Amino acid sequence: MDEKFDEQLLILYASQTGNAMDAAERLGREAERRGCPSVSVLSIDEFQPIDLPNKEAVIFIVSTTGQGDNPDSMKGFWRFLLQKNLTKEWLKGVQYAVFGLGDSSYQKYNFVAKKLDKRLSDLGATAIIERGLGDDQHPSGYEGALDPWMSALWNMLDQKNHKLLPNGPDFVSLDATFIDQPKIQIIYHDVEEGVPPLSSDTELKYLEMQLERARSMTPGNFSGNDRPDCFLKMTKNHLLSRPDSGKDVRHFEFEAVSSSIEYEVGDVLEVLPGQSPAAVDAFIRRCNLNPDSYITVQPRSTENHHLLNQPLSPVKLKSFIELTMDVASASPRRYFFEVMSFFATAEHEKERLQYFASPEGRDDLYQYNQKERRTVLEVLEDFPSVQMPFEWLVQLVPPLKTRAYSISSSHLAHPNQVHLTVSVVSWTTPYKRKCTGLCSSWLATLDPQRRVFIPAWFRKGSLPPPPPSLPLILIGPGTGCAPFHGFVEERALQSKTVSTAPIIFFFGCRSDRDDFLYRDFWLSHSQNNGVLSGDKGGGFYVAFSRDQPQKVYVQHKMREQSMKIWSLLSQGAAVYVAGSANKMPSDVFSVFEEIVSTESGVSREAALRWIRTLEKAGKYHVEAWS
């Protein structure tokens, strides 16, 4: 092999929720166990893409997010790869493999892995193995495809680059007593460095300080700015759906208690949820921790870590858990069970944990853990002989993540306020266990009379704010109506001072009686020269799916208004779609194809090309969530 190459197996991951990181770290551990002399596992944003031609073998583990989007950490890397000045031989001699994590219920399934694979090949790199595609819909999740792909990878890597696996593809270090050191170390401190809360003002400052300290020392789990844009206080908690309707949809209003609020319609609010105090206390008791001790968390290794460039101030152990470790909502990863097996003192527990961590136990683990959405606390309680050191818990307990919601207000209409429309998530598992969404159920319990500070971040979503002169076709069933509530509020204000273009809005819900969200708001704007009124060239159309024997969805209402939709599209209208990611976005897309084909008299293929052109021109936007 040419002198220019690093003789190292480099594994790069692009993760949005942590699954790709987990898969990459597992791949790295497997490579080391198979005797690979040098392995490096990095987040893709920690790697300089200009160095790619100097790498001998690179494995990419990448997830697809949203509607075929790159994870945030991959955006810079992908922009670099698309540069026009990169030649078809830029990566000549570089061997690569791609494994994608996606969900086949989405239209652009594993889109990121597919386009990365093609681009690397176009730039002259050689595939070690055909790309692998993990699917959340598989009975074992993405691991159903990852396990066989990894086995094939070791065989092909051995054939194409034997020195990376000098002992052959089948060699595995089977030292059952061996476990790596945790990646982090915890230092305990004698005294508190901070002031306990005395008043509501110092209480906020204390929370701000604890949050910043805790999140800044959490290894590799958070991207972007750890400091919240502001802290919010809830001022309204209003039930939108009918009580006892089987749905719990809320309208929440918040005001800023620290810095002022700034956002545009179409933006997203990220909220850090509070955890149940009882669950946090139970976790602390189960793990024999002292909630009042003060700690700093540092990486054991000095490589590639931002924490070593800054002095760390101690944080209270209980605060660290509350603000950074998801102990009672997220399910632990597979490696958690492997590490647990080393600390189990009861033989039957050790055997079960080893089985769960093995390829043979993969499907049973998926049924026990992910399918049942078992929490870290529940798993630890199921294996009472396990006493894991706190370092391992900090490393392996899933991070407490912010939850993102479409903003349903206009800042012009509500200065220093932000509104959300939230469906309180609850479901029953295959074994009939009742589960609830951490953030939505927490928000639903908040009393506006009580002073609870909510850390919040404002982000750009997938729906850019439209200028007043742009005609709009909006499709938002269920809580998909949230961003469009803000759009309509804003355009109603704009219409008082400037001439505004028409809006047609297609809303869908189960029934007129149970969950017609914001009914009075939409109807008032669709009458008396309102921005949704026929007088203004607009329209408001509701599909009640269960108010008649046959189900009616937004797609049916769109077909009924086929001529009106085509007329607005011909005037340069933009399309905005928001709501559940399951089938709705692709069904709506198909109806647009049908309408363009029928109304303009062209083939379905030509209609599809026309809509793709609309997408490229930035006039077809989708924001969907699972």
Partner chain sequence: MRRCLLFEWKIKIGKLPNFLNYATGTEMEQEKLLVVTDQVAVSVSAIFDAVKVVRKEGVEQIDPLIITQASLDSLLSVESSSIDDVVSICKSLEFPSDQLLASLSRVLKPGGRILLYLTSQSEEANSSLERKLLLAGFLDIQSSGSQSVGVIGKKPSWKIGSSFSIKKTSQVLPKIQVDDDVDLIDEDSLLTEEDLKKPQLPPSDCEVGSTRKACKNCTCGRAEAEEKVEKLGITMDQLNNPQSACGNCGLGDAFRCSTCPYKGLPAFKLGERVALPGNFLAADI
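The shown structure was predicted, so the numbers you read here are calculated from the model rather than taken from an experiment. So that the term is clear: the rigid core is the largest set of C-alpha atoms that superpose within 1.5 Å between two forms. Residue numbers count along the first chain shown, from 1. First, how it differs from the form predicted together with its partner chain.
- In a rigid-core overlay of the protein, Glu262 has its C-alpha displaced by under 2 Å between these two forms.
- Superposition on the rigid core between these two forms places the CA atom of Glu594 less than 2 Å from its counterpart.
- Relative to the superposed core, Asp364 undergoes a C-alpha shift smaller than 2 Å between these two forms.
I have the form predicted on its own already, so could you send the form predicted together with its partner chain?
Left out here are the partners and the other molecules; the chain alone remains.
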């Protein structure tokens, strides 16, 4: 074929939590409705950047994380794009548009989208329209910016390149008979094939098998779809915080049951949570499903051949729901409401659902659904006349996601075990309902006496394990202390055989009696020549935020130890910051700027550049979770 360009609208998304993916899929649907002959929606890591010059029109939907970073899926693509040897003609003739998802309460607001936009333009690509910036702080979230940006996009595309939108730019209004097709199909099987009868020593094997089958069938790829690295059994469940303190922080210990495990300090454990049996049953009843039937799930279109290569073994419907579909925690997306409206038989329900799915109802939907954290089950119960076919449910119910936690043990100190420090998440919704986090509360209710097998994966986080000779400055308030618990355990062990460099650790919590996590552990290592002791050149400092009228945080304690910190930095120490507060990492960064500037006498700007160099040299690491 002689064509220079592929006749296609390519939509690439870089999603961290699924929002960018959702926006991209919506964009794809809207393009199809306008008659675009060929639309492709892909995660950016499924696309080879070398093919970029061959594309006619590419739309990028990219999220920025709280620290101003790319989502993981974009890291490879971005590295490619930053190459010096790409010329400013490389993308000549390629039309593009960028939409970013970010949060304006952060300094590095939508940095990923801004940088991408500039880079693409520098490489010779032509912008169809100005970049759009979605903002979590907007009353209806990112959709507040997406709707107008999309309209502008369709209008411009229609003008510049009419063959992409033969139906014209205007929104084809939703009528009762128009509906998309589900992307997957479900095949029901009569008998369970090749499964041995249940007995106690194969209980684990049964779970393993069901899990593998179920998760390999789910549409979309996300973390936890590959085989678990191991199955864990909980051996300890201790409350670390004081009862009635308003906080519930636990120390969990696990043992591997199926295979030996390997990990390093600073690594992350991903866990697949169990769902409440009552919730799963309620969902099955509500949707009129037969829990005992056996199913396989396959993509409807024949394009995705790779999924059909292996014959799929059937899995029990109830297991499939339990293991892959999040029915009582995650909120459904706008499209779910759109599809629901087709299957509502009560008129007022149908109207309301159509309203929610429309641009006019967007803000009200945001209040009712996203802000309130409405679960799938709750939404279905609020619209009792809706009977959605199982295919649609499988496609649209949010996938059950793994949850990641920083590991708090050193494998050297605890062979075949892994420990976690988990805060049970709970909050009150705007409508004043009390909610708890799915995984943290599930783990908290687990009884080590009962045999519950937990699928788990080991992953690298942002905290590389330090060699024993590297001096360390650690800042980890609250559950941020978890990875550093592992660091200290490991260094203490290492100090018995080799000489180790000092560690100074800044911890913070509300008060001494409420939530001074691992108090005895830290204190014991700061005495008697321990790795945190002054004798060894180390230190341990605690900020109790609520034990006095004024707030005292880790950054205040850091200022008090300005000279010591500078001394260690001058010796080549590495900095590790971990924790769950939104602003803590940037507050800590500011204090470092201050310390470097004051102690060395250079300007604040020079200090800032020096710390940035530390980051580039791999000596400044941040693990921040929300």
